[in-house]
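Below you'll find only one chain, the form predicted alone, shown as structure tokens.
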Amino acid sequence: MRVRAYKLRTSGPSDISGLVDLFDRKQIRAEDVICIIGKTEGNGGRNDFTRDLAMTVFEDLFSRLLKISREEVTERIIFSLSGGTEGVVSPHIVVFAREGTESFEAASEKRLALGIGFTREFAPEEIGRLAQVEETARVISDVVRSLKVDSPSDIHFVQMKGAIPSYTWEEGEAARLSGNPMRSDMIYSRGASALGAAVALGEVAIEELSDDSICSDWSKYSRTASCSAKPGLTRTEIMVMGNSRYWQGDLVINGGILKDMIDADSVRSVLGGLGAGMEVAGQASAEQTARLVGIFGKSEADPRGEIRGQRHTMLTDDDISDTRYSRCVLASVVASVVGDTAIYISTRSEHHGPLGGGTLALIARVDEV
């Protein structure tokens, strides 16, 4: 088994012409597609279309190519897009591909494995609970089985789109009268879920966790995870990225925690983790550029309103979201390190390393094996 992976840039949020010719060029099989991870011009809010449009096209292309209804395609591909592309931050795709059949033999270097997986249905209650972080720390757990690494600390990133399921009114007025209000939004999905990549990774113990402590214990934390949230969504949807022996190809990934927004010192310790010829004093040379494919950052504006030491108004500035202006900062660190904009920063970061800090991954080419 081996995956392809391929950084396609784009000219707007219906822009497939990259996709489309390495189809043409059969460089990769639409049957082939596993998943699909991009930025998209927008606010990156609520109203942020460009999301939606970039998933039109995408089911279309599919639904087409592969003869199945568009509903099949998104239970066949999962597409993480996110909206803001904020300063330095060039829209793009990149596109994986898995092929081949299981090896049963191990190799003397790992490559890169991916695999994917979905939670059952949530009830809205559930959300921000102990119940998704068990049911996402079981899915993580078994995609992590089939890929067949040495042990967790090979596993690098874990991109999950987290489920919020929608209720009514009443049924919220009914919940929060109970003295057990819905937690059903962005903040404790994703707060949830990155607790449920911690705990299937044995970075944090479940015994270890609370209702309570979601959202609020800031000492336990994930250091591969990167998860949305997207209201309507029912179920979570998981993809998990690791080396592993029992994989081919010229793909290896790495990744780490960030301190903070303007660690560049992690950047480059993650960057130089990727293997020979990738280490950099300051930043990275043409020819390691040229080598990057992927590079998935989360950013967070620190809520204690202080980046070390001083004092930032990214919380209090009532003009620009905190989000944009997040996405923004980290993405100008990690793009000075290893010299590409097409950088894929998704926010906040509730659970993702440690409070205001946030988690970065990297992938790139080697010798294929």
Contents of the next structure:
Protein chains: 4
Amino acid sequence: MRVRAYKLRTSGPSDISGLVDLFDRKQIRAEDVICIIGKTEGNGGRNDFTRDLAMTVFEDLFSRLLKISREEVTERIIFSLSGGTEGVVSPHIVVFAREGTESFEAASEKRLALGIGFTREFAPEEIGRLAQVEETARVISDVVRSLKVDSPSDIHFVQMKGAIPSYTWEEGEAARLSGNPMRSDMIYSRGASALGAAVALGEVAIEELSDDSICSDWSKYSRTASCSAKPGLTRTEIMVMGNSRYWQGDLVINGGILKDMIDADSVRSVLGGLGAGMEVAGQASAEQTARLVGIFGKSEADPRGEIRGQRHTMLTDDDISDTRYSRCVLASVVASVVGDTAIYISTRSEHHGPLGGGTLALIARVDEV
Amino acid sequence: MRVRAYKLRTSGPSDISGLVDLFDRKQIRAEDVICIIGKTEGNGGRNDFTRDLAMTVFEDLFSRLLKISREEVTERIIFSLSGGTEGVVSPHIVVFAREGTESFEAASEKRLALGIGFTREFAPEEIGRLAQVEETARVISDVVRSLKVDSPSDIHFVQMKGAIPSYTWEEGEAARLSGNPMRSDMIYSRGASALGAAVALGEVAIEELSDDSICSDWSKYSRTASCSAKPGLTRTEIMVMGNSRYWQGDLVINGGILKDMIDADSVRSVLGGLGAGMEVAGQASAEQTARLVGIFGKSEADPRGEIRGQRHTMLTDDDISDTRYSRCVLASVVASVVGDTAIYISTRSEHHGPLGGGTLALIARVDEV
Amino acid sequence: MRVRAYKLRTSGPSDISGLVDLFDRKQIRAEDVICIIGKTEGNGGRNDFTRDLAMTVFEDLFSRLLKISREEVTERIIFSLSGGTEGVVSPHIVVFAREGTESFEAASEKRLALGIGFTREFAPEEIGRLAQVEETARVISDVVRSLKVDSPSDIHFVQMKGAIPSYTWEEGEAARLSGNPMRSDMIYSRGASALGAAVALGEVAIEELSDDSICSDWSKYSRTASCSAKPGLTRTEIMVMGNSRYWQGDLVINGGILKDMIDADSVRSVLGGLGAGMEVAGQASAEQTARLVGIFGKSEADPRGEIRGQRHTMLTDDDISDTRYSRCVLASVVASVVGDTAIYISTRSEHHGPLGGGTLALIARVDEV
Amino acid sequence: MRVRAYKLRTSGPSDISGLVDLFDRKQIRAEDVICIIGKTEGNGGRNDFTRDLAMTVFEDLFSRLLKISREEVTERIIFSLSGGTEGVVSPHIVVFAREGTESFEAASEKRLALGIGFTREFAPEEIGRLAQVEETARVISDVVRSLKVDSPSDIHFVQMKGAIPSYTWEEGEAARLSGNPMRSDMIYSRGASALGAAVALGEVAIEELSDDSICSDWSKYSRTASCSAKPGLTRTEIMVMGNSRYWQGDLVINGGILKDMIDADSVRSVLGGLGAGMEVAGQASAEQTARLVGIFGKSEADPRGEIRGQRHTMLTDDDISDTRYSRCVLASVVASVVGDTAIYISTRSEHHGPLGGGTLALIARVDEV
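With the form predicted alone already on screen, would you show the form predicted in complex with a further copy of the same chain?
Time for the whole complex; same chain goes first.
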């Protein structure tokens, strides 16, 4: 089993020419595509229709190629499209395909392993509480097991689209009066998803957590999570990536946390941790940059209003959202190290690294195994 | 003669408490203040009143302390307040005072030297043409001479607020019909100011330039300029900073160009060029950061729409201006190297470094001479 | 006793030339000024410094003229400066002065009467609860009594800047655990202020209200309130305007509610209710427009997401705030009736008229009494 | 021959459920659809992808229903989708179908007649000059003739998507040096399109115009035009609507100019001019509102910076574009008269009514003929 992955620049949200070209040149087959992660040039907010536009053309393409319905396309392939290409961020997609059959012999080298999973459906009152953390951790653990990694520390990236089940006004009032008000919103869903990853990978013990810890005890966090959340989604979609001796190919992944949004040294540390000549003192060389296939970061405007003791104004600017600023900031910093602006940057990082920090994962092309 | 300089964080555009405290603690005297450079948290555009607010309180303060009129304050002290603290940029001011008398003996060590000058008044038809370049170069040359530097390469920062004289509609039409349409706007004024610095410091020969070169031949540029331009201003205000053996104190400056907006290696190069233990491999240490007194950068959203061959969307976003994006980008990159977010970042960099690049100057505290 | 009021156009937030001119021409005396209401061209949000700029110059002016400290200026004169001149709104101020002595004989004609008052200091836990409503109602009732109106229906405009006392994180947590979480925010403070006016003027009986009614039972509302709220303010500042037989002068006021943001017929109704030839079928004539001295409206983007059964997108636009949209909308509608764009428009109208609606007050010049 | 038209609310840019329902209920046939005009909830700028999203689903729908290619769909049906639903504007489409055969006998009643046409392809140097005006006028005249109206004054709405042919940098330079710089941009293309309508309908004589008149002599304007312009389009797409005795159905149209953006009386005048009981004093009744099928307006932030002698700030706000403000303003004013917020509002109105004004057309349902 192996993963093939390609980074494709797009000229707009509906540009699928790179993908069609990959299929035409038989680099990958449409039936092997397992997920597509990408940035579109919207605002990342409620009135960002660039993701809808991209989904419309993706669904149309795969529906035609695979001769299945649009609904079946989204059951089969996980799409993580994030709006907002602030600053230097270059609109692009990374397409992942999985080929071959399971290997039963461990190689000496580890290569990128990728698995996906889905939680059961959540009740709205479970979101942002231990029930969500536990179920998320359970599914991640199952996927991790299937990847046959040496240890949980070989897992470097857990990308999730978290559930936010809807509820009626009456249900909301009942919950409020019961003393357990609904938390079925983006903030709590992302936070609980991230803690689910932390629990699954042994970074946080479930016993250390209570409902009150979620979005409150910031000393508990994941080193691998990259979570969004989508209103109306009733189950969480999960992709797990790590390095395994049972997987072949020419890709490796590494991840880590950023202490704050200008923590370029940690970016260098994640880059160097890929091994295979990816270590850098300052900025990556053109040759190193060319080997990067995926760059995935989570950003945040420090909620305390300061970075390294100095005030920032991202949270008090009523013209431009902090979500747009923090994506711009972190993408600039990451690009200034890795030399590549095709960065999947996603914002708000509750329990993704320490407060005011975030997570970063990098995938690079190395020797074929 | 020596320069004293202090970086003061502000809690808002009208916060002068740090300055008052400096005076109270007799760190500097109000009568020695020669210029104040700072960032206020506006949008940097036409409806940015944060600069007006800051000027109102500064004028009031110095008018009271020096017992002069508000007009005399602005004749005596150069204020360069720039709106826009996007992303990590921390609102702050850097106050410069000049003390002591001229020194006639060269020391072995060079220290920060600072001079100011004003061009003659420009006619509107001169702006953006050789006349502006030549007069700007003449004044800069005079100021440079007064600083008694060893060579023009000791000059690292030429901060200018460029003239944009007004003209009537009839004058504009007459100019247009004559085949020499008015260029009295921000773009041309900044461009000609920057070329004036390049000429004065021997980086570009005046003979190589014609009116057509300005804002057109991007191979000609300054390595030290940091220019803004102000509608209605009839003469250009100029500050020149460099290192001189005839100046004392505990400050040194270094400057250089950035090849593009993610060129962190050049930031490191400017930092290391300060000497005195400011060399860094990745990011500055806390001790190094603490020694920085001024960080001055010029940013730009590459007008070709690409950075290192990859598309950016800063110029086609009709919700957020490229001026705000590019300030956010460069400040993030600079902060990720120097470890300090109190960065004076100003945008649009015509003839400031190569196309898509910019300039950077850093002032650090070193041993007292 | 009489009120003099003048509408003064401003060229920017720091433009006091119109006011200085009024004093120079002895139209009013600085010592008689009791309040200034105006619009400045900011965004009306947290990073709107236009109000600070205006306040800085106003305080400076009155401090010089009245030979009192800046603090005494704000104790003596109520300033209601609102940022945000979206669309057609023209930046301006309306200055009110009170002259003469109390009259003990009722005239046949009623004229504009103006009084001010302050609540006691509020504890943070009182905000958004009955305690705030009751104290606000008490003070309004006192001021109303002092104006000697024939009936509460002669009161047409109650402008308030509501208290939002600060509290510590610990106090907030304690309140939350007690089951009465803090409501010391803009929304609840405005809502309770408005209900205070409704109670004071007999539109809502205090017995009909409980803490739960506030910002929840939208069937209860004021017909006269115009409330803002200011973080950190510990008491509410109140101005009350109505028509009284015991006041002289050449001004009258009328007010009323708007059923929704495009309810031009209600604007016409308020205009016509001024009497004295201000009735209009469609739009006001130039002569009628010229007689308007003050136009005060409260706007709102209908929180139900629809206007007259049709969807609006003001609440789901992440590029532009609904506060800016709704001010733009209502000011356009009002201007299209009254013919004047110098409109004091303020947004979010909890309990100001029905849900999705707002309030409007107009002051016009009539015959001198 | 008759026109059927339906106004359909949309829940988002990709919502075609209303259209599908019309086809399902056999209200109109897909093969009769001739044009679709609508508003989508983007920003109306370069990064507005809502129009692309809508076009993607429309092309897909008609391509399936009519069994033609996507390209053939856009050759057959004119789509005018305008982004920007600021303020009260409700996202919607108006679909027009043409049925039946040409009538050779004049009825006593006039009904809505609709024709479409295309100019020849333009060279870039023709745009914004008389060549564009003349060719546009020629095509409009042809379409008008085909509608068999009694007089040009029966034409009330000329909707155009204007050509903006691309040119190379070298062609641009050559044009500049020849003294006739390229005008192939949105402003000039819209301006020349509007003058083309004015010439075709006899409102302006071609002899009165020169190249210099275009976007300069604002005393010349159209009373019917509604022009946009699209970069890359090489010919102008034209729809003409009027009332003709040779057309049947239940629709009539009326149009007119607005003197400025708050000119509600002119809105009433256009409404009343529909006849058939659509006259109003203030605001339309619910019954009158229900009869409106299409509302089409052109808005503008007065370029002189004033409305009725009072300053507006739409042109100096660097946070929000004047295009967004002026759409918000005019839509609010129109809605406050007609009682309907599903308004097709498009901005910048060069030669559409007088400077600072615009045009308005209304379609209403009347008795069947």
